[in-house]
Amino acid sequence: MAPDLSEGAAWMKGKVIPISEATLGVTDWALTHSDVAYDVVPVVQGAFFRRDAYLDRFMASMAATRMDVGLTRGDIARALHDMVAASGLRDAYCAMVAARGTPLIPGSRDPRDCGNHFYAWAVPYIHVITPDRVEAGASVWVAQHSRRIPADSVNPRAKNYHWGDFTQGLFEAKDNGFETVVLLDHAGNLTEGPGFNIFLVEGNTVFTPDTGVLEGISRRTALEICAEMGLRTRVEPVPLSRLDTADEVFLTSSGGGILPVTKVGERIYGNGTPGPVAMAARKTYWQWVTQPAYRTEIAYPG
């Protein structure tokens, strides 16, 4: 009898297997120093939703971390499908892995020696934010006690499990009451959050951090549909001072696609109502998700 994979399943060593059944090493550097590149491609409809866009920066951020996997795009790009489509989820969360290893010689420390290898897992679809919070509108807090890990420390433009500044931002936001957390560098300026990009709207120009910041894909098309909607489109830095003066905020993310924003620390945007460009865009981006254009649709069996 099939395994039952409708709770997630995981591609390791050429395999899907149930998502339970997926081990990693306990000495492997994925676990103990955090050595990952990954990326998350999101599964809406029986569809890849943007695949290709996920498989470039994928790809980049194993050169930008040194990974060698011994798979082609192609080869990936099969796994991920073989895997879903084992799966039956036709909404999913779907992530690529490539993780450093175990050194190939006992006791090395030396990061050469590792044997790197690829794995993937999906599961049902997650949203960053649950979609009832996301329609009366979200609250972010703004990290006190924890800023972005510097890009000459580790480069947020390959995506990886560098997570302790979030984590920490997470604490933070929760015991306050607030659903997620933005974090600032050390200049005061915005980065991201915990999965997502922040956009600012003032007038008709919509604003979107250029450093700390994973360059996410969510993130791209919403510069794509802004533009479309006849708005001006900077991606520079954004300093705290500017929540001020900014008319709405939303956020992007692969888990939930546009999400409007109607408190920010102690400020409440649109007396407390979603605002009508994130509503526009985030309607937008759910027909986006629909279009032949952007869609790798899945075989399912049968």
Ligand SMILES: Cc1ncc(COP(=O)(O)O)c(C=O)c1O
The other form holds:
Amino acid sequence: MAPDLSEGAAWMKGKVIPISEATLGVTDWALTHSDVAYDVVPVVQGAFFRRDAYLDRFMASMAATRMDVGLTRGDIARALHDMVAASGLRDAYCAMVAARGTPLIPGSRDPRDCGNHFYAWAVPYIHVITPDRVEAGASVWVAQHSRRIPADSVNPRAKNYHWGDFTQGLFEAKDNGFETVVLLDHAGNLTEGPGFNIFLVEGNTVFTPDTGVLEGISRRTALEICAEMGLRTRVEPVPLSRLDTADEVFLTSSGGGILPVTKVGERIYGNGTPGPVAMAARKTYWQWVTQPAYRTEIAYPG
Ligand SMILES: Cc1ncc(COP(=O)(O)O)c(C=O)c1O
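Next, give the form predicted together with the ligand, keeping in mind that what was shown is the form predicted alone.
Every chain and every other molecule in the complex is listed next, the one we just looked at coming first.
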């Protein structure tokens, strides 16, 4: 009998296996040095959303971090497809990972000696903030003690597992009763949070940070949606003080699309009600995921 993959599936060494059986060796630099390039493409209603944009970013992250997993873009696309198809998951968080691996010469400290390898895994769709919390008015803490790791130390455009700064920030946020956290850079500008980019709305203009952030695919989608709504879009440094003059704040993530927030630190927006621009953009995001031009359909068995 075929194994039950509905809790999640993984693709490892050419095989699709239950996620509970997917394991990594303890000496893999993926673990010992957080040394991976990765990406996450959402699966919505039985199709990958904007799959090619995610694959492009993953290939670029691998090039930037000098990963060579010995697979082509087509091989990776097929692996993701076959894994999600086998899982039967119609709405999924689908991760692809290039891991540095273990040095092929025992004891070597030379990253060029590592055997890089690819694996993937898929689980039921994950929301960075659950829809009920979004509707009720979600809150974001601005980290006081944890700054975003500088972009010239770890390149945030190459999607990576260096989450120590976010994890410390999340402890602060949770301890203070907030949903999630946004980090500042060392110049006091807003950057991003664990799994999302941030946007501010002021009048008919939306702002999002230009540097020190992952160039989110949902960020790109939100910029396109806002332009289509007739808003001006500005991608530039966003100082913390701009939160004081903003009318609305929202987050963008493949884990939920466009996420209005009503509270950032002590600042309350829209009397605690999700803002009209963010709500309209959120609705459009969920319409776009159903548009054939953005979808790569999954051929599920049976
Ligand atoms: C650090 C960081 N910033 C931003 C994002 C949002 O990117 P995307 O919209 O491509 O999911 C993510 C997604 O996981 C992330 O990890």
